[in-house]
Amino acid sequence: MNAKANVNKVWKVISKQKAVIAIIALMVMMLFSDTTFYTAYNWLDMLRSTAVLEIVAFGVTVAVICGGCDLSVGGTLCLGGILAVMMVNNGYPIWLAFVVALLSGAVVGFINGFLVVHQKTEPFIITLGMGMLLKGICQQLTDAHPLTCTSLDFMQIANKKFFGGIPSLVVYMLILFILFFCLLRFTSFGRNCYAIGGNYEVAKYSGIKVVPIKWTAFVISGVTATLAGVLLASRMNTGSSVYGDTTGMLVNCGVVIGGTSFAGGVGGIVESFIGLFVIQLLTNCMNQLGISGYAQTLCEGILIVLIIGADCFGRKLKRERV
């Protein structure tokens, strides 16, 4: 009886996370394929490939939990990488290039927060427009040409390995995962973010400083996006205006797939990590099976629609039962 109850409890937890079901289904499917899917190298490569998007997603998750969204992260990522490469190429120390890039992300997040939180505008439209604006700035800075970095030390930041073979990007991602998890779960700031996303007016009248906290969430999103942009530029040894073209939509979709609702107050870092990872896992599976790029885009779209649709349907049934 206890065993059956435990199984039912585990299934109830898993069924709430549709992305986990997708991951299990993909892993079972790959058991019957003659590929290198189940190798340590492949899994480390998957984690390295998704690390940049995961880092962006950690910051976006904070904004989404507060009841917002940030579609400007693609342009912010692009700007951070270009600024860092330009400064390093001009002889400035790498640490200063990082600081300037992160400050640029903070400025973008500050402006987004001012328009969305202080001026009460629609975050979807504002951040989408900001992303387009930043893309235009990046094209002007680079004359729409890639900027190759001349510093080997800068390239090594995202391309070296730790602990006998773990890519540095994976290590950075895991460190930030722990930091953001602790921020949301074990600090008053994190608890206030959930309260604001759950019910903005109730949080406001209960004494929570809703404006500065939600504003800060957008600043955090901007800073993490530029950090990811610098790491991407280091990995590719290039800053380019084409980086991040689909990052905004992909990251926000991944966050929602994982279970962090755009309505706010629901989700977390673990959920966002799973949501982005399921997209990377699907891509890896299709690459292993030799599926064409056009078909991959179709399959990714189908997966996103199915998971979000199933989640919405489940929430509807739950409301009807109540």
Second form
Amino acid sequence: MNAKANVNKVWKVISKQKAVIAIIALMVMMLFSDTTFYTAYNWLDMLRSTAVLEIVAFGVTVAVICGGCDLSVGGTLCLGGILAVMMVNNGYPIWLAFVVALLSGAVVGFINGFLVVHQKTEPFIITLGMGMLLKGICQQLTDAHPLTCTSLDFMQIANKKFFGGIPSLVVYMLILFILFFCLLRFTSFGRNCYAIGGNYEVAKYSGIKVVPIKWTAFVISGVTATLAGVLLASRMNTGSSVYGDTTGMLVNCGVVIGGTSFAGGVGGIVESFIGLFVIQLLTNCMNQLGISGYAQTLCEGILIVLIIGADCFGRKLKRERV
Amino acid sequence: MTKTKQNSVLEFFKQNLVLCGIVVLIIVTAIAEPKFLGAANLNNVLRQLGPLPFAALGMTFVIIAGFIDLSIVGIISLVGVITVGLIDPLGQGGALLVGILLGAFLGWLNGLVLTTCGAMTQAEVLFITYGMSSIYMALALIYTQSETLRLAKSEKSYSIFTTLGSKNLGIIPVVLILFIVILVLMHLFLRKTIWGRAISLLGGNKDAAYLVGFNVKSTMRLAYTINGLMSGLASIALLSRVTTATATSGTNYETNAILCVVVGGTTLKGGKGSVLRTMLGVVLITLLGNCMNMLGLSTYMQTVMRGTVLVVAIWLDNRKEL
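Switch from the form predicted on its own to the form predicted together with the partner chain and give that structure.
Shown next: the complete complex, the earlier chain at its head.
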């Protein structure tokens, strides 16, 4: 009996911190290989490569905590980047391009929110359909060609270096990280999000305005996705409809890997950050070890199945105990 | 008397809004473009039916059971490349058989993974099957090393595939006859056998299915195995039609299959629906594609249209239940 209780306790700790354990395991593994893994350059590069996905994940986390999910972020990201590049190429100022791109994200988020929150549809499949729709719009806008930006200033945004060597994307990511952390931790909006995700009915009867708040969460998710899209376009100096093909799935998986559950009400920005970072770390390790791209896809698939499977398994054990 | 009749007509329209919309579009196209009803075009439409009906048929079972499956992308791709690869060692009959069985096995594997983790909500199922899909696709990539496999390169005869892909019996393509036979069998299976009824019951109410004494896990595995089998057949149909197989040939089949099922009127909430309705959905979606080609819409606009139809269909399906 006692042994079983101990096993349960250990299992609980493992299932809560599985992303951290994965990070430690990977880092220990890399100690035994002769690569450039443990260099400041590599770690900064990892942070820079993952920055765009992290920014998308911050917004998605808010939606997931509310008990939703946003798979359309891939399409939204694409749309934001393309709109910004088109605006800049047509001679509009960069700030206006940003505003228009973010507005487009807000509109997408608003529609998602309407369908999911107001009309109470299942968020997973409807946002998947939305992503497909947006992809089509992006292809139509660019004729499926990559759109190169002609403005050097626009390119500078994401390719600058601050404080003698820190990539600007990392700085933006950190600023947004702090912003979202405070939003979820220290504002009534954030607390209400957790309440809604935890138990929708109870939150409703406690007098929380559930519909507008959850709706806002979807708008936030859309806006951050477009912001990430503009930054990606600036980094690559192109807007293209091929960006973001797997973003929606990858980001949502990353959020869950970190420990934010689709059941809603648990998790946070720190967890999502770690979750997305695990994926990046795994890719980096495999690159360093010279594993082929195909095997990398395989490993990613196995990682997703294992971690989300473990998530389900934990909940199954919980159900059976009750 | 007339009033109730009027009401029931109105009710029918309300229940099948998307269906009616597409029918109107088809009629408009037929008027605007007389060639639409010409023998050449209708023959073309019959041919285009190819692989999609199989995929949609399998998806119907999973959706009726109350789940969803994104892994058919991976299954279709993997079965296609393995089948071509096996023609030389096993001969065409053996390759065909192994291909179809491999599809069923991969579907069963999905079911096994899902039941082992105890995945019960659509979110969990969605992400795990997505992970499985990337695993299958990675295996296909490793097998082909990204090369296109051609039927014409195999040393042994591959007449079954060419017969399936391009021969007609009268005016009806051979593959369509095969499909109709399977459709009838599957319809009888779903309606008349205890296993078919169990799948419907599982989608209607999981707890009730458990309490009545059905084995929920094996019923779930059965639904996924049928989907895998059908995806295998879809893969063979696709291979016969285009005579090549690549590691990404299954792309987009998952959303298109879900689209057909939902447009046909099978609800995503599970429990209700029929394979005949899905057949209607497939015909309408194929005709819709043909209409858009006739009216000269770009492929990109067609993606937008499909996405819109998917989102609107899910939305209206959800409203029905309210």
